[in-house]
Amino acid sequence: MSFRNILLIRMPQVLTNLQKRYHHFNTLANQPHNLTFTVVKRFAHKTLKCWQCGIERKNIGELFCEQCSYIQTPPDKDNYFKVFELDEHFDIDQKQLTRKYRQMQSQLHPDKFTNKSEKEKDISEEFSSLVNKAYNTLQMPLKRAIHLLHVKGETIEEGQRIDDPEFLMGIMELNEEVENADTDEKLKNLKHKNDNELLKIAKEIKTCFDENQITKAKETIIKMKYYNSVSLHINNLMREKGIVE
């Protein structure tokens, strides 16, 4: 009996296990996004004023008021791209992101607010927490894609799956290969294979967003979730076996 026929016989059981893993990762991936996304261009035409001196803020991206130097509240908590003054694109400059993150966190360090008012301390803590969440989201391709989808007004429902038997069969076969990998080298090769698939899908997601094909982007992101689930499984196995790349 061929390997594919064996898979077809075992398909219900394998699909159940696969969906459990997918559901687990889906929950983890969506945790940072328990936000209410309303109007994408929320602050495009809104005047913001300093809470302390009342002056109209010319550059809402600045952490401190240009007149009184008091720390300002985040202008947009729901759009992580705006937190770092980045364009809303899937493909971002990671070095620029890290540089901006470090710059902002150095300005928001608690030591700089030791002698400040309680309100300033509260704002700095809130802002620092937001910067951390935004950075942790944008530096990861899948989380960044999900967040950008939110910014575009779309969401992926919990448990939402791909209606593509051929794709699901490919994922099943990959999972079977991972489970049956009996040497370190086989597991490393499977990791390399899966990582290449993730890179390929990331390029497809970039194209979808660049061409404003949001529905297609959503479908491709769901596919990325499946491969991410496989990636987590491989990484866990390698860690348990003490395999170093």
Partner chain sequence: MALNASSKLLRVVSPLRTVTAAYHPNVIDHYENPRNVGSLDKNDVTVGTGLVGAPACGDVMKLQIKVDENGKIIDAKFKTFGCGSAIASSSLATEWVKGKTVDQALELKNTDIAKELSLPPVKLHCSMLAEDAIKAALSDYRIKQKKKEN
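If the one shown is the form predicted on its own, what is the structure of the form predicted in complex with the partner chain?
The following holds one chain only.
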């Protein structure tokens, strides 16, 4: 951590000044922990300059340069939470996410850049597709959990095996039950049961991340992955049989 970051944490008056300067921090003013967190994170970043006019960007969260109003490249491509300026939590405000997504796309969409330079078109295309990808990821609980795990420095490897025969047996039996469901009613019940299980697991994942238990979060996400596969299995069958809820 650089000297400047330490300074930011230690000196509340600096924070207050920052809040005054950068209006979007004010929305977080009633959440002191998050504020410190966000400020440190933002400034841990290297400073960025506008590619067009060269001015040092004061607020890299803005999509356009404060000076010349040219579109800017995305500051963080690997962290989808940062793309939407959301805190890195499993529990996100879906409405806020959708609002932010729409607001960003209304400014970034390539359709808005048809009369602009090639460079601006390219940036708009890249940024806009990143926003789509980030939105699709954060919207789905499983994808969001895997992404958050990735942000925390953990991944689920392809060669990994699950060493819980009882759990696997349960999943196997659940899939068999789905396969053998001979009435619409049975299939709907299984879907309902499975959806509840997924909700329960999502809560567990939230707790793991909140308590920063990353290994346990990973194990729980793997569980979710299996129940998600069961869910896909059920949905496929329902589609094949033309069952609507």
